[in-house]
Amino acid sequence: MSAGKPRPTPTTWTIKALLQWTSEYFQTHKLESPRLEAQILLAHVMQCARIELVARSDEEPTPTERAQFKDLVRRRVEGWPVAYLVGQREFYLLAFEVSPAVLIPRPDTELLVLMALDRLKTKPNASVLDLGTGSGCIAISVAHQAKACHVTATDISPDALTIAQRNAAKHKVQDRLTFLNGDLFSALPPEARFDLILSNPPYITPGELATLAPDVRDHEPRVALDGGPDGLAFYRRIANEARAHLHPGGVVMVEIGWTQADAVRELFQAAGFTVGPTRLDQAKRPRVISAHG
(Lines of atoms letter the chains of each structure in order from A and count residues from 1; the text may use other names and numbers.)
(Lines give C-alpha, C1' and ligand atoms only; values in the text may rest on other atoms or scores of the structure.)
Protein backbone atom coordinates (compact mmCIF):
# COMPACT_ATOMS: atom_id res chain seq x y z
CA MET A 1 0.00 0.00 0.00
CA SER A 2 2.98 2.31 0.52
CA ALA A 3 6.71 2.34 1.12
CA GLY A 4 8.04 0.92 4.37
CA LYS A 5 5.68 -2.05 4.47
CA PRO A 6 6.08 -4.38 7.48
CA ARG A 7 5.71 -7.45 5.27
CA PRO A 8 5.73 -8.31 1.54
CA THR A 9 2.77 -7.07 -0.45
CA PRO A 10 0.05 -9.75 -0.71
CA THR A 11 -0.83 -10.85 -4.21
CA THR A 12 -4.53 -10.51 -3.35
CA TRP A 13 -5.88 -7.77 -1.11
CA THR A 14 -8.59 -9.62 0.81
CA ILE A 15 -10.10 -8.20 3.98
CA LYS A 16 -7.91 -10.60 5.96
CA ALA A 17 -4.78 -9.47 4.13
CA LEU A 18 -5.62 -5.78 4.53
CA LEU A 19 -6.19 -6.17 8.27
CA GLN A 20 -3.00 -8.17 8.77
CA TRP A 21 -0.85 -5.72 6.81
CA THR A 22 -2.39 -2.64 8.43
CA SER A 23 -2.19 -4.04 11.97
CA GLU A 24 1.54 -4.62 11.53
CA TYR A 25 1.99 -1.23 9.88
CA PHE A 26 0.22 0.50 12.77
CA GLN A 27 2.32 -1.49 15.23
CA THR A 28 5.52 -0.19 13.64
CA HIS A 29 4.17 3.32 14.25
CA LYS A 30 3.53 2.45 17.92
CA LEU A 31 -0.23 2.96 17.84
CA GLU A 32 -1.88 1.73 21.02
CA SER A 33 -4.46 -0.66 19.51
CA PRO A 34 -3.22 -1.51 15.99
CA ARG A 35 -5.57 -4.43 15.24
CA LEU A 36 -8.66 -2.72 16.64
CA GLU A 37 -7.96 0.53 14.80
CA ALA A 38 -7.42 -1.32 11.52
CA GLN A 39 -10.77 -3.09 11.99
CA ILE A 40 -12.63 0.13 12.83
CA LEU A 41 -11.28 1.91 9.76
CA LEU A 42 -11.95 -0.96 7.37
CA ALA A 43 -15.44 -1.59 8.77
CA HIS A 44 -16.17 2.10 8.21
CA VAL A 45 -15.08 1.88 4.58
CA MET A 46 -16.99 -1.39 4.04
CA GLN A 47 -20.06 0.07 5.82
CA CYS A 48 -20.43 -2.94 8.07
CA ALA A 49 -20.01 -3.93 11.71
CA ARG A 50 -16.52 -4.95 12.80
CA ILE A 51 -17.71 -8.48 13.55
CA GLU A 52 -18.76 -8.89 9.91
CA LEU A 53 -15.15 -8.54 8.77
CA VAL A 54 -14.43 -11.99 10.18
CA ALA A 55 -17.15 -13.68 8.15
CA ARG A 56 -16.10 -11.74 5.06
CA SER A 57 -12.34 -12.26 5.53
CA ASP A 58 -11.81 -13.76 2.07
CA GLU A 59 -13.73 -10.99 0.29
CA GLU A 60 -11.77 -8.52 -1.83
CA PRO A 61 -12.74 -4.87 -1.33
CA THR A 62 -13.14 -2.89 -4.54
CA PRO A 63 -10.33 -0.64 -5.77
CA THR A 64 -12.34 2.37 -4.59
CA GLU A 65 -12.74 0.88 -1.11
CA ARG A 66 -9.04 0.05 -0.95
CA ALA A 67 -8.18 3.61 -1.94
CA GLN A 68 -10.48 5.02 0.76
CA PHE A 69 -8.96 2.67 3.32
CA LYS A 70 -5.42 3.59 2.29
CA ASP A 71 -6.24 7.28 2.77
CA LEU A 72 -7.61 6.64 6.27
CA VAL A 73 -4.54 4.60 7.18
CA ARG A 74 -2.28 7.43 5.99
CA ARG A 75 -4.19 10.02 8.01
CA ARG A 76 -4.18 7.83 11.12
CA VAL A 77 -0.39 7.46 10.94
CA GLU A 78 -0.18 11.24 10.50
CA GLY A 79 -1.90 11.59 13.86
CA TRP A 80 -5.61 11.96 13.16
CA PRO A 81 -7.78 10.30 15.85
CA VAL A 82 -9.72 7.27 14.66
CA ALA A 83 -12.98 8.75 15.95
CA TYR A 84 -12.60 11.80 13.70
CA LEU A 85 -11.68 9.63 10.72
CA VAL A 86 -14.85 7.54 11.02
CA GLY A 87 -16.98 10.40 12.39
CA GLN A 88 -18.27 8.72 15.54
CA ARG A 89 -17.43 7.26 18.95
CA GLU A 90 -19.36 4.87 21.19
CA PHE A 91 -20.29 6.22 24.62
CA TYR A 92 -22.63 4.77 27.22
CA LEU A 93 -24.29 2.32 24.82
CA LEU A 94 -24.85 4.95 22.09
CA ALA A 95 -22.94 6.05 18.99
CA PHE A 96 -22.16 9.78 18.89
CA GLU A 97 -21.21 11.82 15.87
CA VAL A 98 -17.90 13.61 16.45
CA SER A 99 -15.70 16.00 14.51
CA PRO A 100 -12.74 18.26 15.35
CA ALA A 101 -15.34 20.71 16.68
CA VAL A 102 -15.92 18.51 19.76
CA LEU A 103 -13.89 16.56 22.26
CA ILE A 104 -13.95 12.81 21.66
CA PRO A 105 -15.99 11.13 24.44
CA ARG A 106 -13.90 9.00 26.82
CA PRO A 107 -14.94 5.93 28.81
CA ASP A 108 -13.92 7.68 32.05
CA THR A 109 -16.75 10.17 31.56
CA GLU A 110 -19.29 7.34 31.67
CA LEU A 111 -18.84 7.36 35.46
CA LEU A 112 -20.31 10.88 35.57
CA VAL A 113 -23.36 9.66 33.63
CA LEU A 114 -23.74 6.64 35.90
CA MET A 115 -23.64 8.81 39.02
CA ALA A 116 -26.15 11.24 37.51
CA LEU A 117 -28.55 8.40 36.72
CA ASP A 118 -28.21 7.04 40.27
CA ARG A 119 -29.12 10.48 41.58
CA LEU A 120 -32.11 10.76 39.23
CA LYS A 121 -33.61 7.53 40.60
CA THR A 122 -34.81 9.55 43.60
CA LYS A 123 -36.10 12.43 41.45
CA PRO A 124 -36.87 11.07 37.98
CA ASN A 125 -38.49 14.27 36.67
CA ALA A 126 -35.56 16.46 37.67
CA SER A 127 -34.23 19.39 35.69
CA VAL A 128 -30.62 18.77 34.62
CA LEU A 129 -27.94 21.13 33.30
CA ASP A 130 -24.89 19.99 31.32
CA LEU A 131 -22.21 22.68 31.10
CA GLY A 132 -19.89 22.50 28.09
CA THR A 133 -21.83 19.75 26.38
CA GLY A 134 -19.58 19.28 23.32
CA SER A 135 -20.95 16.32 21.37
CA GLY A 136 -23.82 16.11 23.84
CA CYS A 137 -22.68 12.71 25.10
CA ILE A 138 -23.44 13.43 28.78
CA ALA A 139 -26.73 15.27 28.27
CA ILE A 140 -28.05 12.83 25.67
CA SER A 141 -27.01 9.72 27.61
CA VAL A 142 -28.80 11.02 30.70
CA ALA A 143 -31.93 11.93 28.75
CA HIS A 144 -31.89 8.59 26.93
CA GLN A 145 -31.84 6.63 30.20
CA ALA A 146 -33.83 8.93 32.52
CA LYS A 147 -36.88 9.45 30.36
CA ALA A 148 -38.80 11.79 32.68
CA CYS A 149 -36.11 14.43 33.12
CA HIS A 150 -35.45 17.52 31.02
CA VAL A 151 -31.86 18.45 30.21
CA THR A 152 -30.46 21.86 29.30
CA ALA A 153 -27.05 21.78 27.60
CA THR A 154 -24.77 24.76 27.05
CA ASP A 155 -21.63 25.23 25.00
CA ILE A 156 -19.56 28.19 23.90
CA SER A 157 -19.10 26.69 20.43
CA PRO A 158 -21.98 26.96 17.91
CA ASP A 159 -20.35 24.19 15.85
CA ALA A 160 -20.33 21.86 18.85
CA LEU A 161 -23.99 22.58 19.52
CA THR A 162 -24.87 21.74 15.92
CA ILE A 163 -23.30 18.30 16.38
CA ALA A 164 -24.98 17.84 19.77
CA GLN A 165 -28.36 18.68 18.25
CA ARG A 166 -27.84 16.11 15.51
CA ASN A 167 -26.89 13.51 18.12
CA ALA A 168 -30.01 14.33 20.14
CA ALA A 169 -32.19 13.87 17.07
CA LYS A 170 -30.41 10.63 16.17
CA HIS A 171 -31.21 9.18 19.59
CA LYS A 172 -34.72 10.65 19.67
CA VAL A 173 -34.35 12.76 22.82
CA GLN A 174 -34.46 16.20 21.19
CA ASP A 175 -37.90 16.92 22.70
CA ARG A 176 -36.38 16.75 26.20
CA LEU A 177 -33.23 18.73 25.55
CA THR A 178 -32.68 22.47 25.29
CA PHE A 179 -29.41 23.64 23.75
CA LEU A 180 -28.05 27.10 24.55
CA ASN A 181 -25.01 28.85 23.13
CA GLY A 182 -22.82 30.59 25.68
CA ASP A 183 -19.96 30.34 28.17
CA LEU A 184 -21.04 28.08 31.06
CA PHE A 185 -23.86 29.76 33.04
CA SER A 186 -23.87 32.90 30.89
CA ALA A 187 -25.99 31.02 28.35
CA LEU A 188 -28.83 30.73 30.88
CA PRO A 189 -31.58 33.16 31.79
CA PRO A 190 -30.96 34.53 35.31
CA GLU A 191 -33.98 32.71 36.75
CA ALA A 192 -32.96 29.24 35.51
CA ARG A 193 -32.75 26.64 38.31
CA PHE A 194 -31.79 22.96 38.21
CA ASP A 195 -31.85 19.92 40.44
CA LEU A 196 -28.62 18.52 39.02
CA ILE A 197 -25.71 20.29 37.32
CA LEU A 198 -23.16 18.20 35.42
CA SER A 199 -19.92 19.12 33.70
CA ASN A 200 -16.74 17.67 32.25
CA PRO A 201 -14.94 21.01 31.93
CA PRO A 202 -11.51 21.70 30.43
CA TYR A 203 -8.89 20.86 33.07
CA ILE A 204 -5.53 20.48 31.31
CA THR A 205 -2.73 22.91 32.24
CA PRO A 206 -0.52 24.54 29.58
CA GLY A 207 2.38 22.35 30.66
CA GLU A 208 0.28 19.22 30.34
CA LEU A 209 -1.01 20.26 26.92
CA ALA A 210 2.49 20.00 25.52
CA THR A 211 2.84 16.41 26.78
CA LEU A 212 -0.45 15.09 25.38
CA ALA A 213 -0.45 12.48 22.64
CA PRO A 214 -0.25 14.15 19.20
CA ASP A 215 -3.72 12.95 18.17
CA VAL A 216 -5.17 14.81 21.18
CA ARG A 217 -2.83 17.81 21.26
CA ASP A 218 -2.93 18.56 17.53
CA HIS A 219 -6.51 17.67 16.60
CA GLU A 220 -8.97 17.92 19.50
CA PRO A 221 -10.37 21.40 20.22
CA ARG A 222 -8.06 23.40 22.49
CA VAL A 223 -11.07 25.19 23.99
CA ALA A 224 -12.29 21.84 25.37
CA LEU A 225 -8.91 21.00 26.92
CA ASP A 226 -7.31 24.18 28.28
CA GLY A 227 -8.21 24.64 31.93
CA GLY A 228 -6.15 27.77 32.48
CA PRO A 229 -2.77 28.23 34.20
CA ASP A 230 -3.45 25.68 36.95
CA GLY A 231 -6.17 23.63 35.23
CA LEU A 232 -8.78 24.85 37.72
CA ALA A 233 -10.22 27.93 36.02
CA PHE A 234 -13.55 26.34 35.12
CA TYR A 235 -13.98 24.62 38.49
CA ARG A 236 -13.62 28.02 40.20
CA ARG A 237 -16.33 29.48 38.02
CA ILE A 238 -18.66 26.52 38.46
CA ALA A 239 -18.18 26.45 42.24
CA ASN A 240 -18.78 30.21 42.54
CA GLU A 241 -21.73 30.46 40.15
CA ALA A 242 -23.61 27.17 40.53
CA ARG A 243 -25.54 27.99 43.71
CA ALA A 244 -27.43 30.76 41.91
CA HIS A 245 -28.79 28.12 39.50
CA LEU A 246 -29.56 25.27 41.89
CA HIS A 247 -32.88 24.35 43.45
CA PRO A 248 -32.69 23.75 47.20
CA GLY A 249 -31.06 20.38 47.75
CA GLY A 250 -29.53 20.42 44.29
CA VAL A 251 -26.25 18.74 43.43
CA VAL A 252 -23.28 19.58 41.21
CA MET A 253 -21.20 16.73 39.73
CA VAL A 254 -17.97 17.38 37.86
CA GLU A 255 -15.37 15.21 36.22
CA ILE A 256 -11.82 16.02 37.29
CA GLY A 257 -8.26 15.29 36.28
CA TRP A 258 -6.95 12.53 38.50
CA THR A 259 -4.47 14.84 40.30
CA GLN A 260 -7.05 17.55 41.05
CA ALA A 261 -9.33 15.97 43.65
CA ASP A 262 -8.11 17.90 46.70
CA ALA A 263 -7.99 21.24 44.91
CA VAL A 264 -11.48 20.90 43.40
CA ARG A 265 -12.95 19.70 46.69
CA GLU A 266 -11.51 22.77 48.43
CA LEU A 267 -13.00 25.10 45.80
CA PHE A 268 -16.52 23.74 46.33
CA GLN A 269 -16.16 23.70 50.10
CA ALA A 270 -15.02 27.32 50.05
CA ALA A 271 -18.13 28.16 48.01
CA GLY A 272 -20.36 26.68 50.72
CA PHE A 273 -21.03 23.22 49.30
CA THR A 274 -20.97 19.94 51.19
CA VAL A 275 -18.68 17.70 49.16
CA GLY A 276 -19.32 13.98 48.94
CA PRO A 277 -16.74 11.21 48.54
CA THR A 278 -14.55 11.40 45.45
CA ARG A 279 -15.49 8.60 43.06
CA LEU A 280 -12.78 6.58 41.35
CA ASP A 281 -12.75 5.47 37.71
CA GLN A 282 -11.98 1.93 36.51
CA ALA A 283 -8.26 2.61 36.85
CA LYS A 284 -8.87 3.49 40.53
CA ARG A 285 -8.04 7.13 39.96
CA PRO A 286 -10.09 10.09 41.30
CA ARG A 287 -12.59 11.01 38.57
CA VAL A 288 -15.87 12.59 39.80
CA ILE A 289 -16.70 14.96 42.65
CA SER A 290 -20.24 15.71 43.81
CA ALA A 291 -21.11 18.86 45.73
CA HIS A 292 -24.42 19.32 47.55
CA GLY A 293 -25.90 22.78 47.76
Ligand code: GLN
Second form
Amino acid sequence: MSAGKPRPTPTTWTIKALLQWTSEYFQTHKLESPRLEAQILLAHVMQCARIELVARSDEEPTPTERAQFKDLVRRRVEGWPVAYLVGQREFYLLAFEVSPAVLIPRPDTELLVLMALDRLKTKPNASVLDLGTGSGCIAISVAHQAKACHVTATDISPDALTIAQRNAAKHKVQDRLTFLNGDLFSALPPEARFDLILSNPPYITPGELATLAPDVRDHEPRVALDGGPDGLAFYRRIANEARAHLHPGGVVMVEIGWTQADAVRELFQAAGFTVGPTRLDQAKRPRVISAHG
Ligand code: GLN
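Now show the form predicted in complex with this ligand, given that the preceding structure was the form predicted alone.
Shown next: the complete complex, the earlier chain at its head.
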Protein backbone atom coordinates (compact mmCIF):
# COMPACT_ATOMS: atom_id res chain seq x y z
CA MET A 1 0.00 0.00 0.00
CA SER A 2 1.45 3.37 -0.92
CA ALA A 3 1.92 6.20 1.58
CA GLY A 4 -0.98 8.60 2.03
CA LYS A 5 -3.68 5.95 1.57
CA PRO A 6 -6.07 5.67 4.50
CA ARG A 7 -5.19 2.91 6.94
CA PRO A 8 -7.12 -0.34 6.29
CA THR A 9 -10.50 -0.58 7.90
CA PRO A 10 -10.23 -2.84 10.95
CA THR A 11 -12.13 -6.11 10.78
CA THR A 12 -13.24 -5.86 14.39
CA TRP A 13 -14.41 -2.53 15.72
CA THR A 14 -13.03 -2.48 19.22
CA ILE A 15 -13.20 0.64 21.38
CA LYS A 16 -9.55 1.24 20.57
CA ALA A 17 -10.10 0.93 16.82
CA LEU A 18 -13.19 3.18 16.90
CA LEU A 19 -11.28 5.87 18.79
CA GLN A 20 -8.31 5.66 16.46
CA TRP A 21 -10.43 5.88 13.34
CA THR A 22 -12.59 8.71 14.70
CA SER A 23 -9.62 10.77 15.95
CA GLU A 24 -8.13 10.68 12.47
CA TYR A 25 -11.47 11.47 10.86
CA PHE A 26 -11.97 14.47 13.19
CA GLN A 27 -8.42 15.59 12.45
CA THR A 28 -9.12 15.67 8.72
CA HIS A 29 -12.12 17.88 9.57
CA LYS A 30 -9.80 20.24 11.48
CA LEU A 31 -11.44 19.80 14.88
CA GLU A 32 -9.32 21.28 17.66
CA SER A 33 -9.27 18.30 20.06
CA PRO A 34 -9.93 15.26 17.85
CA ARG A 35 -8.98 12.51 20.30
CA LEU A 36 -10.64 14.10 23.31
CA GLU A 37 -13.87 14.67 21.40
CA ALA A 38 -13.88 11.09 20.07
CA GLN A 39 -13.48 9.85 23.65
CA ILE A 40 -16.23 12.09 25.04
CA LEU A 41 -18.69 10.89 22.39
CA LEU A 42 -17.85 7.20 22.79
CA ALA A 43 -17.91 7.39 26.60
CA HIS A 44 -21.37 8.94 26.30
CA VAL A 45 -22.61 6.07 24.13
CA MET A 46 -20.99 3.44 26.37
CA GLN A 47 -22.33 5.23 29.47
CA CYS A 48 -18.96 5.17 31.17
CA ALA A 49 -16.29 7.64 32.25
CA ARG A 50 -13.78 8.62 29.56
CA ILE A 51 -10.94 7.02 31.52
CA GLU A 52 -12.72 3.63 31.50
CA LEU A 53 -12.42 3.47 27.72
CA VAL A 54 -8.72 2.75 28.18
CA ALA A 55 -9.37 -0.26 30.41
CA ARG A 56 -12.09 -1.46 28.02
CA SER A 57 -10.11 -0.78 24.83
CA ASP A 58 -10.37 -4.35 23.47
CA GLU A 59 -14.13 -4.55 24.02
CA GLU A 60 -16.38 -4.48 20.95
CA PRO A 61 -19.37 -2.14 21.28
CA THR A 62 -22.68 -3.66 20.15
CA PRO A 63 -24.09 -2.79 16.70
CA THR A 64 -26.59 -0.46 18.41
CA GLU A 65 -23.82 1.36 20.28
CA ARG A 66 -21.79 1.62 17.09
CA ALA A 67 -24.77 3.05 15.22
CA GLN A 68 -25.34 5.63 17.99
CA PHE A 69 -21.68 6.58 17.97
CA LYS A 70 -21.62 6.89 14.19
CA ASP A 71 -24.60 9.23 14.34
CA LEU A 72 -22.87 11.45 16.94
CA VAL A 73 -19.65 11.50 14.88
CA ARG A 74 -21.61 12.58 11.81
CA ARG A 75 -23.37 15.37 13.68
CA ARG A 76 -20.09 16.57 15.22
CA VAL A 77 -18.54 16.84 11.76
CA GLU A 78 -21.64 18.74 10.62
CA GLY A 79 -20.80 21.34 13.27
CA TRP A 80 -22.78 20.38 16.37
CA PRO A 81 -20.84 21.22 19.56
CA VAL A 82 -19.88 18.12 21.56
CA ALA A 83 -21.51 19.50 24.72
CA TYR A 84 -24.92 19.61 23.00
CA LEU A 85 -24.44 16.12 21.55
CA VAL A 86 -23.79 14.60 24.97
CA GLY A 87 -26.06 17.05 26.83
CA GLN A 88 -23.54 18.18 29.40
CA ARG A 89 -20.36 20.14 30.11
CA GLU A 90 -18.04 20.26 33.11
CA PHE A 91 -17.64 23.71 34.64
CA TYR A 92 -15.63 24.56 37.76
CA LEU A 93 -16.38 21.57 40.06
CA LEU A 94 -19.64 20.29 38.58
CA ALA A 95 -21.19 18.83 35.43
CA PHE A 96 -24.01 20.92 33.97
CA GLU A 97 -26.81 19.79 31.72
CA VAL A 98 -26.83 21.86 28.53
CA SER A 99 -29.05 22.16 25.48
CA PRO A 100 -29.10 24.56 22.52
CA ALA A 101 -31.24 26.84 24.75
CA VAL A 102 -28.15 27.75 26.80
CA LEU A 103 -24.61 28.93 26.16
CA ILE A 104 -22.09 26.16 26.79
CA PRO A 105 -20.15 27.05 29.98
CA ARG A 106 -16.61 28.27 29.20
CA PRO A 107 -13.50 27.77 31.36
CA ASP A 108 -12.92 31.57 31.18
CA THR A 109 -16.05 32.09 33.26
CA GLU A 110 -14.61 30.07 36.15
CA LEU A 111 -12.62 33.19 37.06
CA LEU A 112 -15.86 35.02 37.84
CA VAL A 113 -16.90 32.16 40.14
CA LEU A 114 -13.53 32.19 41.93
CA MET A 115 -13.75 35.96 42.46
CA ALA A 116 -17.32 35.70 43.74
CA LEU A 117 -16.36 32.94 46.20
CA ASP A 118 -13.43 35.01 47.41
CA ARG A 119 -15.73 37.95 48.05
CA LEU A 120 -18.24 35.73 49.88
CA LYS A 121 -15.58 34.71 52.42
CA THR A 122 -16.05 38.11 54.06
CA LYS A 123 -19.86 37.85 54.04
CA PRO A 124 -20.88 34.18 53.87
CA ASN A 125 -24.63 34.81 54.15
CA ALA A 126 -24.66 37.37 51.32
CA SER A 127 -27.49 37.72 48.84
CA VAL A 128 -26.21 37.15 45.32
CA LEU A 129 -27.77 37.95 41.94
CA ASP A 130 -26.75 36.29 38.65
CA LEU A 131 -28.10 38.14 35.61
CA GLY A 132 -28.59 36.00 32.49
CA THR A 133 -27.88 32.72 34.19
CA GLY A 134 -28.22 30.44 31.13
CA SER A 135 -27.34 26.89 32.27
CA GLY A 136 -27.03 28.27 35.81
CA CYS A 137 -23.33 27.44 35.89
CA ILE A 138 -22.28 30.62 37.77
CA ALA A 139 -25.22 30.78 40.21
CA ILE A 140 -25.12 27.06 41.00
CA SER A 141 -21.33 26.86 41.38
CA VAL A 142 -21.47 29.78 43.83
CA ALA A 143 -24.39 28.32 45.81
CA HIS A 144 -22.71 24.91 45.87
CA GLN A 145 -19.46 26.26 47.34
CA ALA A 146 -20.74 29.11 49.53
CA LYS A 147 -23.23 27.18 51.62
CA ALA A 148 -24.76 30.12 53.49
CA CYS A 149 -25.52 32.49 50.62
CA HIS A 150 -28.80 32.86 48.76
CA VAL A 151 -28.66 33.26 44.99
CA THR A 152 -31.26 34.79 42.68
CA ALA A 153 -30.78 33.93 39.02
CA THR A 154 -32.58 35.61 36.13
CA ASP A 155 -32.85 34.86 32.45
CA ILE A 156 -34.92 36.26 29.61
CA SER A 157 -35.29 32.74 28.20
CA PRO A 158 -37.80 30.42 29.91
CA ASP A 159 -36.14 27.45 28.19
CA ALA A 160 -32.79 28.39 29.72
CA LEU A 161 -34.39 28.67 33.16
CA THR A 162 -35.83 25.16 32.80
CA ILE A 163 -32.31 23.82 32.26
CA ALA A 164 -30.89 25.96 35.10
CA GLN A 165 -33.57 24.68 37.48
CA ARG A 166 -32.75 21.09 36.58
CA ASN A 167 -29.07 21.79 37.22
CA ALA A 168 -29.86 23.34 40.60
CA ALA A 169 -31.86 20.24 41.58
CA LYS A 170 -29.13 17.93 40.28
CA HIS A 171 -26.57 19.66 42.49
CA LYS A 172 -28.97 19.97 45.42
CA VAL A 173 -28.84 23.74 45.81
CA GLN A 174 -32.41 24.48 44.72
CA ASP A 175 -33.40 25.53 48.27
CA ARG A 176 -30.96 28.45 48.12
CA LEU A 177 -31.71 29.53 44.57
CA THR A 178 -34.56 31.64 43.23
CA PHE A 179 -35.11 31.70 39.48
CA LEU A 180 -36.87 34.63 37.83
CA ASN A 181 -37.79 35.07 34.20
CA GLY A 182 -37.12 38.45 32.63
CA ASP A 183 -34.72 40.84 30.95
CA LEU A 184 -31.88 41.74 33.38
CA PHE A 185 -33.17 43.70 36.40
CA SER A 186 -36.74 43.84 35.10
CA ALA A 187 -37.13 40.24 36.29
CA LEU A 188 -36.82 41.47 39.90
CA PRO A 189 -39.26 43.05 42.33
CA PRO A 190 -38.30 46.76 42.56
CA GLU A 191 -37.31 46.46 46.22
CA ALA A 192 -34.88 43.52 45.71
CA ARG A 193 -31.34 44.30 46.97
CA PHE A 194 -28.14 42.25 46.77
CA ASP A 195 -24.63 42.22 48.22
CA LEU A 196 -23.09 40.81 45.07
CA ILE A 197 -24.31 41.08 41.47
CA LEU A 198 -22.71 38.75 38.92
CA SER A 199 -23.15 38.50 35.17
CA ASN A 200 -21.65 36.99 32.05
CA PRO A 201 -23.86 38.96 29.67
CA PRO A 202 -23.88 38.70 25.87
CA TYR A 203 -20.94 40.78 24.64
CA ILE A 204 -20.20 39.83 21.04
CA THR A 205 -20.43 42.53 18.33
CA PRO A 206 -22.13 41.85 14.97
CA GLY A 207 -18.69 41.92 13.29
CA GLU A 208 -17.30 39.33 15.71
CA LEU A 209 -20.39 37.13 15.38
CA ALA A 210 -19.54 36.57 11.74
CA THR A 211 -16.02 35.44 12.62
CA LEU A 212 -16.91 33.04 15.45
CA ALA A 213 -16.25 29.32 15.00
CA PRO A 214 -19.23 27.81 13.13
CA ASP A 215 -20.17 25.56 16.05
CA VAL A 216 -20.60 28.66 18.25
CA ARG A 217 -22.11 30.90 15.57
CA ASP A 218 -24.57 28.41 14.13
CA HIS A 219 -25.59 26.45 17.22
CA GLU A 220 -25.26 28.48 20.43
CA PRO A 221 -28.13 30.82 21.33
CA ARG A 222 -27.78 34.22 19.67
CA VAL A 223 -29.60 35.79 22.63
CA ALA A 224 -26.67 34.72 24.85
CA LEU A 225 -24.00 36.14 22.54
CA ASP A 226 -25.28 39.32 20.86
CA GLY A 227 -24.11 42.35 22.81
CA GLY A 228 -25.71 44.94 20.52
CA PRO A 229 -24.01 47.19 17.94
CA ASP A 230 -20.85 47.83 20.02
CA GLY A 231 -21.03 44.69 22.21
CA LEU A 232 -21.53 46.87 25.31
CA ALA A 233 -25.33 47.15 25.46
CA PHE A 234 -25.68 44.94 28.54
CA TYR A 235 -22.81 46.55 30.46
CA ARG A 236 -24.40 49.96 29.86
CA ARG A 237 -27.68 48.77 31.31
CA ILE A 238 -26.07 46.91 34.23
CA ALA A 239 -23.91 49.93 35.14
CA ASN A 240 -26.92 52.25 35.08
CA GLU A 241 -29.39 50.00 36.85
CA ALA A 242 -27.29 48.06 39.37
CA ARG A 243 -27.16 50.71 42.08
CA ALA A 244 -30.93 50.51 42.62
CA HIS A 245 -30.50 46.81 43.49
CA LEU A 246 -27.30 46.90 45.56
CA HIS A 247 -27.03 46.98 49.33
CA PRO A 248 -24.61 49.62 50.64
CA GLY A 249 -21.07 48.27 50.16
CA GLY A 250 -22.25 45.89 47.44
CA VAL A 251 -20.20 44.83 44.44
CA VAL A 252 -20.90 44.09 40.77
CA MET A 253 -18.66 41.61 38.92
CA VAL A 254 -18.98 41.07 35.17
CA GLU A 255 -17.22 38.90 32.65
CA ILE A 256 -16.04 40.88 29.63
CA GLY A 257 -14.74 40.20 26.14
CA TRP A 258 -10.96 40.60 26.31
CA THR A 259 -10.93 43.81 24.25
CA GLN A 260 -13.61 45.51 26.32
CA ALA A 261 -11.83 46.27 29.62
CA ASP A 262 -11.33 50.03 29.11
CA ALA A 263 -14.82 50.61 27.76
CA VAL A 264 -16.53 48.63 30.54
CA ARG A 265 -14.42 50.28 33.26
CA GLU A 266 -15.46 53.69 31.93
CA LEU A 267 -19.13 52.75 31.89
CA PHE A 268 -19.06 51.77 35.58
CA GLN A 269 -16.95 54.78 36.55
CA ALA A 270 -19.37 57.09 34.75
CA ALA A 271 -22.20 55.48 36.75
CA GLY A 272 -20.35 56.39 40.00
CA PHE A 273 -18.71 53.05 40.83
CA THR A 274 -15.14 52.55 42.02
CA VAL A 275 -13.66 49.97 39.67
CA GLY A 276 -11.15 47.39 40.94
CA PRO A 277 -8.21 45.98 38.96
CA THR A 278 -9.15 44.19 35.74
CA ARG A 279 -8.61 40.46 36.36
CA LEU A 280 -6.98 38.26 33.72
CA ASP A 281 -8.05 34.76 32.70
CA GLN A 282 -5.70 31.78 32.30
CA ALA A 283 -4.68 33.00 28.85
CA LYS A 284 -3.66 36.29 30.56
CA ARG A 285 -6.43 38.20 28.84
CA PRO A 286 -8.70 40.76 30.58
CA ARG A 287 -11.77 38.82 31.71
CA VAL A 288 -13.51 40.20 34.82
CA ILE A 289 -14.25 43.74 36.03
CA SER A 290 -15.49 44.42 39.55
CA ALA A 291 -17.29 47.63 40.45
CA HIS A 292 -17.82 48.74 44.04
CA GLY A 293 -21.00 50.68 44.71
N1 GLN B 1 -17.13 33.88 25.71
C2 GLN B 1 -18.17 33.58 24.76
C3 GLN B 1 -17.55 33.34 23.39
O4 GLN B 1 -16.50 33.81 23.10
C5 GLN B 1 -19.15 34.70 24.68
C6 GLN B 1 -19.96 34.75 25.90
C7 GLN B 1 -20.76 35.99 26.00
O8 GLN B 1 -21.11 36.68 25.04
N9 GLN B 1 -21.05 36.28 27.19
O10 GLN B 1 -18.13 32.65 22.60
